[in-house]
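Here we start with a single chain on its own, the form predicted alone, put down as C-alpha cells.
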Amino acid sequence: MHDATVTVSGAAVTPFNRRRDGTGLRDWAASAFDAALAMSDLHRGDIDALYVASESDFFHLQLNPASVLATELGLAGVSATRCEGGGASGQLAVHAALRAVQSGAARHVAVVGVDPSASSLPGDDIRTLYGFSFDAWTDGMTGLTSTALYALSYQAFTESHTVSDSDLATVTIQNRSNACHNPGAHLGRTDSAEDIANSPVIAHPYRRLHCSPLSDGAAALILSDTSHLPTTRKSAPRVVGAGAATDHMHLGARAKPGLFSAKTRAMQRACAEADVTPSAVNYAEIYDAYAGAQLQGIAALGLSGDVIRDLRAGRFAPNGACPINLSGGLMGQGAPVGATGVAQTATCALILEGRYHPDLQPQTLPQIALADTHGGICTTSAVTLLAQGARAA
C-alpha cells in the first residue's frame, strides 16, 4: 500500500430540504461539487475517480447514477463507481475513495453523496421503501416500519440504562436549536418539551418530533494525497481513521438488540488505524434517525462511560466538552440518505477547519472529529476520524 496521507481538500453541502423549485439530483450534486472543487484548489482535470453515494434507485429511477453523475459533473474519462449501504451509504463511500488515494490508484477523488429522499414519491411509499431496507421478506413486506424497529431497539437500551423522556427531549432540541443557526438546515425549530410530548405517537416512545424528516440534498468531498495539494491546502485536515462493521439483520438473532454492536466494532477499527481512543475525539457527527439513536450512538461509540449523566451534565451541547451534531444532525439539518455520510464528513472538515456557519464554528478547534453513520437497525456501521492539520505523505 502506497499509505498516503489523505487531507480533505475540499468540503460543501447544499440546503437539506423538499425541494419544490423544479431542480433534481443532478443539479444539486452539480452545486456541492462545484464548490468542494473550489475549495480545494484544484481543477476539474485534476480528479481522478468518483464515488457516489445514493440509496436507492426508486428514488431517482436511474440505475446507473454514478456515469451519469461523471458526465454532468465534467468528469468524463474517470473511474465512477456507486456506492449503497442504507444509511451508512455516504460514509462507506467516503471509505472508498479514501482507500483509493491511500493505496496510490487515485492523487484526487470526488466523493458525491446524494438523494431526492423528499420529493420523490409520497410520504408513506418512501416509509415502506424504507422498510424493505431491513430483510423485506420478514419486515418490509409485513408492514413493519423503521419507526417500529428503532423503537424496540430503544426500549431494550432503556433496560440497561436509566432513561427518560425529558433525555429524549433534550437530545431533539439541542439538534432542532442547532439547525436554526444553520442556514442549509430542514427543520430549525425552537419547540418545548411540552410540543413534543403532544406531537403524535409514532411507535413508542416515539413521537413525531423525535424523528428526522425525509430531506432532498447533495454533500461533497475532495480527499486528496496531501503530497499533491497546492500549497494553499496542505494544512487541511486529515482523515486518519474509517471503520465499518456489520451486526445481525435481525433484532431478535442479537444477544443485546438494545445495543449498536456493529457501531462499536467500526469504531475499534477507525481507532486503531487513527491510533488513537474515544476519549481523544472532541467533535462528533452522530447518526440520529431518531432521538434515541442519539443516545444508543454515543454509548456505543465510547464517546461516554455515562452517557445520561453526561447528556444532563451538558457535556454533548454546543459549549461543552464533545459538543454534537452542531449541523442540526438529521433531526435538524436533515436526511437525503446517500448525501447524510458525506455531508457529515464534510461538516467535520469543515469545523476543524474553523470554517462552518459563524454561530455553530466553536471558538476552540477541536482536533479529533467523528462522522458517524449507520444502515438498517445499526446492521451496516460505518465511521470516519478526521483530525487537524494534514503531515506530508
Given for the second form:
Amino acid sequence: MHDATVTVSGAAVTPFNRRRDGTGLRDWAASAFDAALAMSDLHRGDIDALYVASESDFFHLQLNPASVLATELGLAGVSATRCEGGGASGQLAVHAALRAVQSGAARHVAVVGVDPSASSLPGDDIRTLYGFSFDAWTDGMTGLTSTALYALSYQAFTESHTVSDSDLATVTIQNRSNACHNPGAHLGRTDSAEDIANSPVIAHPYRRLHCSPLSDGAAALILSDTSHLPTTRKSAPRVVGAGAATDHMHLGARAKPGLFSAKTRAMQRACAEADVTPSAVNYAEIYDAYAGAQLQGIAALGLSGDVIRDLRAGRFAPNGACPINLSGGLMGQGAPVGATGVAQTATCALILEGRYHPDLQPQTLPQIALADTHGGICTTSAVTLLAQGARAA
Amino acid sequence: MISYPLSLNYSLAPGWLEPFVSGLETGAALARKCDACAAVSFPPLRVCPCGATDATWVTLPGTARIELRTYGSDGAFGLVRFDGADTRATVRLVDIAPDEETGRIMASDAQRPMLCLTTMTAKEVSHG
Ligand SMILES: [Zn+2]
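Switch from the form predicted alone, shown above, to the form predicted in complex with the partner chain and output its structure.
In what comes next, the whole complex appears, and the chain from above leads the way.
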C-alpha cells in the first residue's frame, strides 16, 4: 500500500431543510463542493476523483448522478463513482475516497453527498420507498415501516438496558436544542418532555418527535494525500480509521435484535486501523434516525460502558466529556440521506479544526472524533475516525 | 418546480423464494430446514448459519408466539417466533388484541405477499 496519510483539506455542509426557494440538487451539490474546495486551498484541476453518495434515483429521478455531477462541478474527466448503502451511503463514499488516496490512486478526492428527501416527493411516498430499504420480499412487501422496525429493535434493547421515556426525551431535547444553534439545521426546536409525550404515536414507543425529518441538502469533503497539500492545510484534521460491517438483513434472524452488532464490528475495524480504543473518542456524530437508535449506537460503539448512566450524568451533552451530535444530528440538523454521512464527517473535521458554528464549537478542541452512520436497521454500518493533524503527524 | 408524475408497474420474480411467497398467498408458512444441521428458518434463509446451502422446504403449523409488538399510525407489527422455526419473523398484526400472545399466519388479501399474523380461534388456542 502507498500508505499516505489522509487529510480533510476541505469540508462544507449546506443548510438542511425543505427547500422552497426554487433551488435543486445540482445547486446544493455545487454549493457544498465549492465551499469545500475553497477551504482546501486547492483548484478544480487538482481533484483526481469524485465519489457521490445518493441513496435512491427514486428521490431525484437522476440515474447515474455521479457522471452528471462531475460535469456540474467542473470536474469532467475525473473518475466518478456513486456509492450507495442506504443510510450509510455518505460514510461509504468517504471510505471509498479514503482508500483511493491511501492507495496512491489519487492525491485529492472530492466526496459529495446529496439527496432531495423532502421536496421532490410527498413524504408518504418517501416513507414507502424507505420501507424497501429492508428485505423487499419480506419486510418491504409486508409494509413494515422504518419506524416500526426501529421501534421493535429498540424494545429489544430495553430488555437489557433500563431505559425510561425520559431518557428518550433527553436525547430528543438535546439534539434539537443543539440544532437551535446550528444556522443550517432543519429542526431546531425547544420541545418539552410533555410536548414529546403528547406528539402522535407513529410506532410505539416512537412518537413523531422521536423521529428524524425528511430533508433536502448536500455536504462535501476534499480528502487529500497530506504530502501533496499546500502548507496552509497540512496540519488540518486527518482521517485515521474507517470500518464497515453488516448484520443479518432480517431483524428476526439476529440473536440479539436490540444490539447494533454491525456497528460494534465496524468500530473495531476503525479503531484497529487508527490504533485507538473507543474510549479515546471525545466527540461523536451518531446516527440518530430515532431517539432510541442514538442510545443503541452509543452502546454498540463502545463509547460508554453504561450508556443510560452516562446520558443522565451529561457525558454526551455539549459541555460533557464526549459531546454527541452538536450539529443536531439527524433529528435536529436533518436527514438528506446521501448527504448525512458526508455531513457527519465534515462536522467532525470542522469541530476538530475549531471552525464549527461559533455557538457550538467546543472551546477545548477534541483529539479524536467519530462519524457513525448506518443503513437498514443497522444492517450496513460505516464509521470513520478523525484526529487532530498534529497527533497523526 | 415542475410536476412529473411517474407510474411504475414492476414484474418481480421471487426466484428461489417462490415456495415462501406462494405460501403467503394461501396462508401457509413455508420454511427451510437445513439438510446439515436441521435448523429451520422462517422467513427462509438460502444459506444456513451453519454454512450449508442444501435444505428442504417444510410447512410449519402456521402458529406463532408474539415476543415484541409495536403499534401506531404506521400500523401494528410484531417480532414473533413461528412454532417449529428457529428464527424469529417480523410480521404485520391483523385484528390481534393487545393482550393476545399468539396468532396464526393468514393469507394475504392484497396483491402482494404480505407476512401477516391474525387472531387464533378459541378452538385453536385450546388445542394449544
Ligand atoms: Zn445448517
